[in-house]
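This document starts with one chain, in the form predicted alone, laid out as structure tokens.
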Amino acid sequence: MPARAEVVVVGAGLAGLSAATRLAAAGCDVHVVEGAGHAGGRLATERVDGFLVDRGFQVLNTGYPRVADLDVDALGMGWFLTGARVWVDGRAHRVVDPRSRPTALPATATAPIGSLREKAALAAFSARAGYLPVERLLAAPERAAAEALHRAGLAGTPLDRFLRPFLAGVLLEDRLETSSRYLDLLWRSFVRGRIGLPARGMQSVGEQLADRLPAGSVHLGCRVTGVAGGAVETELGRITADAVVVATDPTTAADLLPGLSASAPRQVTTHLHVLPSSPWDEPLLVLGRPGGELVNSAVLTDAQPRYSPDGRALVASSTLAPTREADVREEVARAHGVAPSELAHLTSVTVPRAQPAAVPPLELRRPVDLGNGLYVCGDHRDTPSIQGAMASGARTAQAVLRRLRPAGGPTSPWRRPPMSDGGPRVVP
């Protein structure tokens, strides 16, 4: 741990690893201080008798314009297929997007998620979000997101059967307060990207940024106990900086810098179990059922099968309120059509303070620079998603280099149009 760098970051979770990486990269000495034993932050993966085990149901879009910054190809991904099965009256129903899958057109249009209006309405809403301007879905008017459902025609069997348990998995509240210009940017990155996981889990996103950081300029295992503009209090003792930077999980940074409005209120539970073998033929998630605890369930080795050690299935099930496996054994079962005798539990993850909440009016770019050489980055100034985080990232690196390199230099990156500090053109 050096007793001086140009600039300190605390946390490496992926906005943190974001800022870093885009300052190293402008010539910055920077150090990365993390309390964990490991980079990337809530993405964090274990091994529980050989199978790879996430923390919570956590899946990388590709429809997040920052995943850009990533080497996808190297992260090994597995895909799920883009819709979902919803099991009506004893059946399971496939809603695929026919993009992806054309021959599933039919039984998507067949599907009892609502009439052929209503049907429409849900490629009307998707045309609309996918492929207007941002700037236009920004200037829209904001609602709750059960509202803006409701006035594109989706309101009753599309919104209980299909978007509100699907979308709760994603926004982890399902009386879908969260704000519908948020809503649109979300349904956008579904529209166009892909779901997948890495082959060595999601804890590899945030490792694949760290690599690219100097040796020995990420400190694990190290906890901060203070910040001050021009300094930083570790247990292994005073680290002084031209700059620091606060991208740490939103509590820890309300804690670390007085004054500041962060949290992240939404939490999830996940149950972990083993089937034999999986009882689909394709990666598709599983919809809970209404007035069911489930809001999903999803066979993750049919999308990455690295995720079992022996060819056995790894099924993750999640629950908004805090339960105990016993709770939802039978439900688990049903959503696959399996015997709950033939489930094996392997751990359950409750995960509180999962994401802040992004309920009206949404703030997409909450200031970093809090002066004094002092910054503050998460999903927590921008959007509470993946996307967020690298995003305010980016901005407090931005931020940060005006500072600190005032004049850019013919070989700055910084010279060129901002990377992700465009205005309307910021996603979730």
Ligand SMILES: Cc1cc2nc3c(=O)[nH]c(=O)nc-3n(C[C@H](O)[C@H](O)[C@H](O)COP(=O)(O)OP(=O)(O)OC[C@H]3O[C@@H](n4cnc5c(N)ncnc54)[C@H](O)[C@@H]3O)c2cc1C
Contents of the next structure:
Amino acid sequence: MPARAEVVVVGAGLAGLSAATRLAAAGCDVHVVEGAGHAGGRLATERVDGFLVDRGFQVLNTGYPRVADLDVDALGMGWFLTGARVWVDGRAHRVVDPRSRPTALPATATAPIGSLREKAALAAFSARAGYLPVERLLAAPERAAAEALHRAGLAGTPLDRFLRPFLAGVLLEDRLETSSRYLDLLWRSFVRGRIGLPARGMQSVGEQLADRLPAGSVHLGCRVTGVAGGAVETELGRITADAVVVATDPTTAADLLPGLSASAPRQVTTHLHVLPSSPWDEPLLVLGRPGGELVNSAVLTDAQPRYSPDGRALVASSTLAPTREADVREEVARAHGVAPSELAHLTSVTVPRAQPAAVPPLELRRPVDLGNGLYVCGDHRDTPSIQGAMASGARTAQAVLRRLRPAGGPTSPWRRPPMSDGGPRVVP
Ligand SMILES: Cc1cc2nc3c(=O)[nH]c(=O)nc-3n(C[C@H](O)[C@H](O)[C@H](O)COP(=O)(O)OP(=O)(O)OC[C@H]3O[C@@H](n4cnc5c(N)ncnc54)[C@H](O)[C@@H]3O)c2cc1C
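Moving from the form predicted alone to the form predicted together with this ligand:
Every component of the complex follows; first up is the chain already shown.
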């Protein structure tokens, strides 16, 4: 650990790494200090009996604008179809975006998730979110998501059978009290992108960014205990710096920066099971049924076979309440049309403080420059997502560079593109 650095970033999640890679690319001497033993923050993956297990079910959505900063090809993605299976009257029905699988159009058109008129309303809602300019979406009156969907003609059956469980799995809340503005941006990303899993697990997204930083500049397993403009106190000593970026989770950020308001009230529990083989022939999420505990369940290996060491199927099933495996085993089995005895329980994980809430009034770009060389970034500064974390890191890097490399100066980083897909570019 250096005693001095130009910039110290506290936290190697996507926000901190997005800031650090941009600062390094602009020629800053940047060091990242991370309390955990891995880069990637809440994107964490471990091996359990040979299976890749992410810390809670999450996916990379290529509709996020900041995914442009990643080398998606190098992640070796495996893809889910955009859509979901819904169980109604003892049968599983497919609801699939016909642009991704035109042959699924008849099944989707006849799926029991509402009348033809309601399906047309869903198509109109998707077209609006996907293709209107973002400024127009953000100019619309802000409401709770449930009310916005109601006004779009999507109350009742489409909401209960499809939209509520689908969105609950992403927003980690099922009352749909989330801001309609965030709903619009999120739905836009589903319309414009695909969702999938990297070959080496979600943690590899963060690791890809960390690998772009100069060797020796990411310090893992070193917790920061205090920050001030000008210095960082760590378990291993003090580092002085021209700029300090706090890129921790919201709760730690609020502890380290008194006066900062940030929290992550959303939580999720994910149960992992193994099946001898997948019961399905397509990689598609299965939605929970109204009144059940599950919000969704997915055979991860249908999308990304590399999550399994030997061809057996890995199933991830999530609940908003902190359930026990025994509470959901039958529901998981029903979701996939298998007997409960076929499911071998691999592990379960409850992630408290998984995400900030994005309720109205949504402040999309909360301040990142706290003055005196102190900065803050993270998903609590933008939206509670991979996109929000990366966008906040990019915004923070710009703020730091405005101070350390004033625009137009001889070493202005803006003379070159600020981000590359390869290694960091040093500005002479
Ligand atoms: C189960 C789950 C499912 C999710 N699903 C999705 C999804 O499908 N799509 C999506 O877009 N988003 C999803 N998210 C949200 C997304 O993962 C987060 O919004 C994003 O990763 C947050 O990144 P961050 O950099 O802001 O924070 P973090 O990832 O929390 O990074 C903060 C880093 O700071 C470190 N740190 C904390 N305290 C200290 C300290 N004192 N000293 C040093 N280091 C410290 C932490 O160890 C961590 O590495 C999900 C989150 C969870 C938990």
